[in-house]
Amino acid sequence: MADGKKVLFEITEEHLDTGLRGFPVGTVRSSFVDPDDGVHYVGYPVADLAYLDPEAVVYLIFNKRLPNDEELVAFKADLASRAGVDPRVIALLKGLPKDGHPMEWLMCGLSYLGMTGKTGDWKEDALNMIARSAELVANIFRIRSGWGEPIPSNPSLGLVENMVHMMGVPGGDTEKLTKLLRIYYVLHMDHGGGNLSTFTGKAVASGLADQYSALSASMASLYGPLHGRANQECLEFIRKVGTADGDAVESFVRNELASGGKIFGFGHAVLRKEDPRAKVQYALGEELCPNDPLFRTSVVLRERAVKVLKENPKVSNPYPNVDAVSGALVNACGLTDPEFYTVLFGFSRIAGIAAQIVDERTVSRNGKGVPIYRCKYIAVNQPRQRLNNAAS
């Protein structure tokens, strides 16, 4: 205790320049990550929520309780009524360079959603953005991939169902892809308060920029290969392994580590056991695409990579995380270009980040909101000096 207040963290010089890792800076009402049991939304383990309607889980993180049947019907209808993007957004997408990364398209699209439809109300803009992002993301896939003209929206189908409908994936299995992305949406929706994309969005919003600007900044954070783009790299890694033979996979892992390479999809900053989200996806893969070659490689990696990584006492978590298998599943269900995978991650995470922003702006400190973020940096190697001709 210090001055009657509990000391949560003692800062020493060794904590500087460590990316704020582990520093408590605020509170969060919508989710947390337990080192053993993984991600929870408002106290519920995410695996328990995985097969619910995605809209029910959106309702949960905004209202801090699950809806009853009548409330869910009303909430789905409310989101459907908010859907429909300004035609200028689609025109913008058609003019973007095809060599731009899909995440750069998403950043542009979210900003344009704001320019063509913001209300200035934190929660209204959050719900509008969630409802309209389905059409935005579907057309990022469709237009950048050259699949043809946009497909008219049908929001009565449901949030994820409508997105898959508008994507119109050539040769894709709509039923399998819809089931996968409904669960994917729930599993990726939120992840505590301090991950980079969520923290970035809340920091931008603390300066009273609008929801759309804050989420565009969040997606810029998610775009990085150390954050959301990891799912893209994981699929590329599985393709590089190229076999589902156990001994060959183990040999590949050992050689990769010996040469200084990384084993993508394994380990987690907080978790110390296998990610429950990965467990859900492995089980889903056995249902949707049990014989897919890349999925089978990911299953073998689940055993052999863990075996090898456990041999290193410095590895605190040798287990698969959510990215270890998600790319293989998305690929097996018809979305074969890994450059788009982080856009799917972003589509899901929009809801969680926006809900946390609503809480920080309208609930925290009895409704006054969290002050503008202003962390302190220590000046080093900057001796006081003046130019010789400076005025005295």
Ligand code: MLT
Contents of the next structure:
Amino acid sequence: MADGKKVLFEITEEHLDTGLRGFPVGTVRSSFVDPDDGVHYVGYPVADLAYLDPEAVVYLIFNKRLPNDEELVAFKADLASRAGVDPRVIALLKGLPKDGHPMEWLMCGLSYLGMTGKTGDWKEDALNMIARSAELVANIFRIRSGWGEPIPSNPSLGLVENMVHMMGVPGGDTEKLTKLLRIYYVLHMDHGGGNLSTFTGKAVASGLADQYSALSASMASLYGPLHGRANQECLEFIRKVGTADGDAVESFVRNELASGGKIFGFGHAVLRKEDPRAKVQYALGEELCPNDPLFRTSVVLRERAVKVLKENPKVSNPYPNVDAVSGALVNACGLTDPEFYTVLFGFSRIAGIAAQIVDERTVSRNGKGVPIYRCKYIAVNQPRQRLNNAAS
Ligand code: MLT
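Could I have the structure of this protein in the form predicted together with D-malate (MLT), to go alongside the form predicted alone above?
What follows is the whole complex; the chain from before opens it.
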């Protein structure tokens, strides 16, 4: 077919009402997901990038190349100079209901960051939001958990380092938690163009709202238990398993499946092999918390749940995904309330979604940007009808 007219996908009736699964709808420049090898950022497998400075990876997804040493120093300084949430955001957080979910706090917080500091420039707002969301998230943990007054920001520490410093986790091991969350941040940063939160953010941005509103909407998507909130449920599941004995874990999994339950942290919409993000985290756990009981349970699940799930030919991917072990690590490093885990996922994903929005708004279609999203729905069960007294 002529250029630009290649048939990518044949749409048939059976594709309707399947959540756009597999439909190509756009282009993405920052990452892609290979069903076997997992996510790549600008062509690099995520495992290669996991131990880099988080800021270097943010630079990568915005600039489509890794920074050299000088560029990295300058980029870190630039991000640090953008930090500083308006004090009204902290006042807002102090007034939010404690029974609101931390993700609801994050959605409100991002909107409020926008109301108190947006510029209207997609890229400027993206970078400001990345810098300020570290402070926002630290305060969400601190204020909602009742750990005390906010701790002054020190952005020169680095993005993740400052967040951990500002969390001031009571009795926490700052060094361990920082090491974990630097890697966690990179692993969760982006996942192709079509995951629900990224798609939502780009759709909202296509109406020319603004970065903060788009990201707040993305976080609403991520809040769902079928998307980001699965990481909270995963740790709750591992706690329920309650043992690291292989046979006991296996019979737990069998009983759970027999009673219609779910094995949290296994399977994925796109991946068909073990998620490389899980692989990195299993190795990291052996380094950071090898004897932690919940981590040990997750390691045993990696073997036994896969074994059981593989017995069912209908299961297309029996392998661990990014959530299978992330909660056990976060818990072992001092953040023990799983309700907050999706906020960590959201904090990390902000950079990826915002970069994709910048590309869609300012690079796609030779800089004109993608038009407002307007897909088509096929009407069913709606014969045309009129009211008896309608004027003709
Ligand atoms: C993920 O990180 O695995 C996702 O955002 C879920 C997806 O890719 O659909």
